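The chain below stands alone and is given in structure tokens; this is the form predicted alone.
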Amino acid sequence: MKPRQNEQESSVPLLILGGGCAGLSLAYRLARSRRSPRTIIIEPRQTYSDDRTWCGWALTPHPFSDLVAARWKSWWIHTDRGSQHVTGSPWPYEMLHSAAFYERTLAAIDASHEIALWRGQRVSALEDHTDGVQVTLESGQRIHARHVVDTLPRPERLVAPWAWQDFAGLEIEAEAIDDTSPPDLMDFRVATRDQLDFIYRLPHAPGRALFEWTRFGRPASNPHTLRQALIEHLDTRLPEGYRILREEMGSLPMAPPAATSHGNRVVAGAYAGSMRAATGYAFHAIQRWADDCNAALLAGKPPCPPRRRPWLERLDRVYMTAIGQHPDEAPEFYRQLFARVPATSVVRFLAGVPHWRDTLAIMRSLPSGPFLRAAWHSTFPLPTQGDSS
């Protein structure tokens, strides 16, 4: 029986904190099974909107592939020193609107007899017990859960070498947009010597494209500032005019997990290891985790956290250190990566599942001086002051 929200006290085998990409991805899989444990999802928002666009490479199948709005077999990387047209990837770059994802997952949850989504609710306290976790909501309601999967974002202060990925995006309509041209994955020609910015252009339908202004930096930037920069860019790029169809903006931490799983609590999602610190891609990693976690739960086992690769996290630290020490050279780091390494290896690396040969090819492609210094600095960091936000 679906848990009811008006009960003062509830007890369920599984509680999911956060009904975003990670929480809904897991709940959707559970909702499709007759063996799903009784589950409550706690979500602060009351309504969902088309507030995100998720992109990346589907190295393994996922249940939302038919919702993909566009796929591209090639893409461009631009810097002030040149452009690289990337071809040869066996996995196309794909784009998925959050509205379609929300519609499908929420419908499955609504139809489930075992899973309930409680909207407009926030957690005020969690207390660990030997037989589970006691969760108190701001409304005063209490829920006892045998297991908790926590996918909530965790605002945090970042210290070097980690940075924020801030973005502001506009989906626009204009006659000048050619949807047959490959997308610009990174156009660093808007970057400055001290600020690592790039434009993201995804032409996905006749006369329609998503443009995003993205910034890697610390402290976090105001996304509204990036939106204004994007407006000025589009005004120059499309002088004949354009129409804004929708907007999105946000900030994501390019950093290791902010919390770790313990006891009967599992942390998951973009803030818990699914997002690569050096790349910012999360959607497909979340789908791989949701497959694993769903399989564990349906087998009667505890939920599992995202798989972590410590060696890859150490490599991300070196990469982010090099970017922080050489922001003026960082655009070329990315372009040369695609220019010198086969697309198959680069895509696996960016997706977070590289083979050892891929990693070796990546390391050989990068300039030795900056990255050797970054590796030394990562191993023997110097004390920093005032370098967090």
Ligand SMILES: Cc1cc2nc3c(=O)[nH]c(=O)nc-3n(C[C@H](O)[C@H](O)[C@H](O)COP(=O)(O)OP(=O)(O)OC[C@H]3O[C@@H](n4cnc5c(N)ncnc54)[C@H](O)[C@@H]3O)c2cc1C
Contents of the next structure:
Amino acid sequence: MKPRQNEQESSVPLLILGGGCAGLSLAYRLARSRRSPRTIIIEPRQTYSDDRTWCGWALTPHPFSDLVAARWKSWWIHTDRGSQHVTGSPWPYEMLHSAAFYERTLAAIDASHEIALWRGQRVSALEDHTDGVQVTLESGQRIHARHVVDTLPRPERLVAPWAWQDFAGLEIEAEAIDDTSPPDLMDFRVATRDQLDFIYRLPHAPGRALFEWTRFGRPASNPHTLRQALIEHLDTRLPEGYRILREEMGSLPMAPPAATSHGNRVVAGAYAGSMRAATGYAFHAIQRWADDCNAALLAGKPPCPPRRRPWLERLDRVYMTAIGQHPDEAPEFYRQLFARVPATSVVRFLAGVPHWRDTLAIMRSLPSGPFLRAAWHSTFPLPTQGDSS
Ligand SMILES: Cc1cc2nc3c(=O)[nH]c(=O)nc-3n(C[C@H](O)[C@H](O)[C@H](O)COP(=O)(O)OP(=O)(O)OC[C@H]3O[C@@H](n4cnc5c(N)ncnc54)[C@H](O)[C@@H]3O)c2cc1C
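Alt. form predicted together with this ligand, vs. the form predicted alone above:
In what comes next, the whole complex appears, and the chain from above leads the way.
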């Protein structure tokens, strides 16, 4: 029977904190099984909106493939020094509207007899016990759970960010948008000597595209400033005018997680190992984790955290250090990467599941001077006065 929301004290085998991408991805898989443990999901939102688009490469199948709004077999990287049309990836770049994901996952949870989504509720405290975890909500309600999957979006769970990826996106409609042209994954022609900025353009339907202005930097930038820069860019680029259909913004800390799972509490989601520190991609890694975690739970085992690859995290750190030290050269690092290395290897690398040969090819493609210096600095960092971020 579905756990009821109005009880002051509840007890369940599984509690999921946060009903966002990770929490709902796991709950959706459990809801489709007849063997799901009784589960409560705690989520502050009352209603869900189309608040983000998830893009990336699906190297393995996921249960939302049929909801994908657009797929592209090739894409562009532009810098002041040239443009690279990237072809030959066996995996297309795909884009999914969060609204479609929320609709499907919420309907499955609604239909489940074992899983309940408690909306309008916020976690305020967690207490570890020998037989589970006691969770207190802001409403004062207490839930005892044998296992907790904690997907709360807590940036403080990451090590001090190496950089921030701040962005503002506008989904627009304009006659001049040609949806048969490949997208621009990174158009660095808007970058300056000090600001590593790029435009991301995804023409996904006739006359429609998602444009984003993204900045890699430290300290974080205000996404509202980037929105203004994007508006000015679009005003010049589309002088005949355009209509804004939807907006999204984000400020993603780029660093690996410091928090780890312990006892009966597993941390998961973007701030617990599923977000790639050098790229900000998380959606497909979350799907891989949700598959693993669902399989463990249905086998009667405890939930599992996302798989970590410490050597990849170290490489990301070197990459981000090199970019931070040479923001003016960084656009060329990206273009050269796509120009010199086969798309199959770069995509596997960006998706977070490279073979060792991919990693070697990528290391060989990058200029040795800046990257050796970055490797040295990231191994023996210099203390920075007053830098507490
Ligand atoms: C605008 C935007 C665009 C993005 N685009 C991409 C992309 O194209 N590709 C990609 O791979 N990644 C992308 N990401 C990164 C990442 O995939 C998303 O952030 C993804 O939603 C992370 O999933 P999550 O479950 O970890 O966090 P969320 O989806 O943010 O879920 C966390 C949930 O916890 C809830 N919560 C917060 N506080 C509490 C509390 N006290 N108690 C209970 N619940 C709480 C929140 O309401 C939320 O529902 C994007 C991120 C943003 C913000």
